[in-house]
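One chain comes next, on its own, written as structure tokens: the form predicted alone.
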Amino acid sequence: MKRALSDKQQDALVQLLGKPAVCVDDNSRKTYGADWSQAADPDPVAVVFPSTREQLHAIIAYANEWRWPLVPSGGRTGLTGAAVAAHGEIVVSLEKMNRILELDTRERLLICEPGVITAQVQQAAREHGLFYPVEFGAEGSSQVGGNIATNAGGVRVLRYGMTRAQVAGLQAVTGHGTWIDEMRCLRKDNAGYALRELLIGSEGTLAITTQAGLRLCEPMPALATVLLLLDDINTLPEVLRAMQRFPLYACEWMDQRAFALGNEAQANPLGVASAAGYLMIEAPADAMTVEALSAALATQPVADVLLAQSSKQAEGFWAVRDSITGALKPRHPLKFDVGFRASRMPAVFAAIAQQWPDAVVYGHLGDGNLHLNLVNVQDPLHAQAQVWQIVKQFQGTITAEHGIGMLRSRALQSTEAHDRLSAMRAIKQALDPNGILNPGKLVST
């Protein structure tokens, strides 16, 4: 039976934060208790909106006093249920902690609070002639704190790395109520355990971010976009090696079914021949010229090479890739976010095809991330077990970028080594001894 806040407990929250910052109405609870995953029906008892780190610290102390679970909430754009509050938790929305505090152009460093929208960081960087390379579809609503909690990726991971690579400094309050201050923002700092690294990707189960230092970089150069058509997927590792002579900024894969779905969704479909797979690559235009491509692929068995002749044509290539997820929705696929070494991809593809001939596979191949979509699945649990077996067989990961959250928690327990899980639980116990932060997510205690 779900606990309900007593009048005394609700009054204590109001005293900490002020009445406008404590919401118990149905609309607020349903809105802030859910994320994009729809992993469970939201059912928190309240939503609170701290606006300072001191208020956030007070909420942690309150939760420990009353043993009340908290679910940290950012833009709620995750796909694994990490921000879902389904069991009477208090949702802690960080959207009021939304200030950009400093932008140092000499250090190429932006200091901000966790509720800043990703697109606002990108815009602030552009206004100073710089670039923030974390780019993905939800950048208009995702928040920095959520990006850090989930180690968000995107289409530029191949060149710039995931969010982890961009976090120069971090300040957070743990579930125990202690502060972790890693805001020196130094490129070289060997003073003990890398606590910042530990918190990134911990999905709000260890601590809640109160401030972050983000690395900025030079704007991207003008890019050339090429679409390679492969008739034999077994040649993929050799083709990828040949393309390594270019500094790659994106490397996306679409199998035959994925490309067809994305292309059919276009108002003006690309007039491209059918192939076993399609490799879309971006690299600096001054490096990836027609002559350089010809030299790189001279001995490679590529069926066709389509180098975009204009930005409009490049956008057309990307439109196909970006339309696949939406085109798949009517088929209600069973979706997986897995990762493998690029050299093992042909064997992985063969194993997938043997089990599910109509599977749809696409993803960020350059960094080993595949989006596997199974359609017409009669037994989802059996299919999931088969996927996990393929992951273990080829020493992959059950989640390359989306994280564990609520949906992959059991899978983590069944696929990871016992000692590794024990170490995770020990860390959780040390930083959140009462288990108040995001219980039921990532690793169980």
Given for the second form:
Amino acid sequence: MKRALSDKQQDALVQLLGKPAVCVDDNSRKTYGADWSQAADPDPVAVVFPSTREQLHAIIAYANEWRWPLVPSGGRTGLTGAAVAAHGEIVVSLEKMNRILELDTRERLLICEPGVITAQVQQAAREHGLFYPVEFGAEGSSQVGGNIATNAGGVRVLRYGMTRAQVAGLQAVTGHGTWIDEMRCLRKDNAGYALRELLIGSEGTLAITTQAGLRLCEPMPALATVLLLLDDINTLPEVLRAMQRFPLYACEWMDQRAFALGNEAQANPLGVASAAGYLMIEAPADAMTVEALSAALATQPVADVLLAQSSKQAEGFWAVRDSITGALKPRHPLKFDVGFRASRMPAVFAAIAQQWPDAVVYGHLGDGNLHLNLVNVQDPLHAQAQVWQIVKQFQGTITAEHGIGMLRSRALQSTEAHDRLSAMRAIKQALDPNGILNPGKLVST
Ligand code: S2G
Ligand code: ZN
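Any chance you could show the form predicted together with ligand S2G after that form predicted alone?
Then the entire complex follows, led off by the chain already shown.
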């Protein structure tokens, strides 16, 4: 039976935040209690919108006093249910804490609140002749706080790292109402544990970000984009090795079905031959020239090399890659976001092909990250157990990019070492002893 807020509790929230910032209507609850995962039906008891860190701190205090679970909410673009509120929680939306507080071009540092949209950070960087390198499909609606909570990746991880690599400093309030303030944003700072590193990727289960310092960098150089067609997936490691002579900015894989799905979704499909797999690679144009590419691939058994002759053609290659997820949706695939060392990829591909000949595999191969999509699965639980078996067999990870959230919390318990899980629970217990922050996600005490 879902608890309802008492009048006294609702009044306390209205008193603290103002009536417009406390929503209990169905539309708000359904909208803010869901994320892109559709992992469960949203059913929070209320949605609140703090505008300041002090208001957020007071909400945490109420939640501890009332023992009321909170679900922190950013752009809600996550894919594992980490921002889903399905059990009468109070959703805490950070969208009103949305100011860019400082942009220091000399330090190449942007300081902002958690509710700033990722694309706004990218825009502010561009306006100052700089670049914020976390780029992915959801950047127009995802928020900095959520990117930090999920350690968002994207297509430039190979060159710039995940969100973690961009975080210069962090200020957050823990589930216990204590402050973790690491906003010195120094390049070198060894004064004790780097607590912010624990908070990055903790999916709102340890603390809620109130400020972030993000590193900006030089704009990307002019990039060359090449599509390599492979007829034999077993040649992948040697082709990858040949291409690693270039400073890679992206290295994306699409198997035959993935490429066809993404290509057929284009208004004007590319006239590209069918192949066992497609490797799309980006590197600085002054390094990956036609001559350098020919030399790199002279002894490689690639079926074809399509070096984009214009940014338009490069965008066409990316449009295919970016369309795969949407093109797959109608097939309701069983989705996995696994990761392995590059050297193990041929064996992993072979194991997948043997178990699921119609699997659709694509992803950030340069980071060892595959998005495995199983279609027409009769027994999802059995299929999932088989995927985890492959992950274990090849020392991989059950999630390289998307995280654990609600959907993979049970898998984490069954695939990770006991001591590692115990350490995570001890940290959760220390920072959120009453378990009010995002219970049922990642690890619970
Ligand atoms: C990607 C998007 C979600 C998915 O396209 O890189 O992270 O698994 C994915 O299709
Ligand atoms: Zn991805």
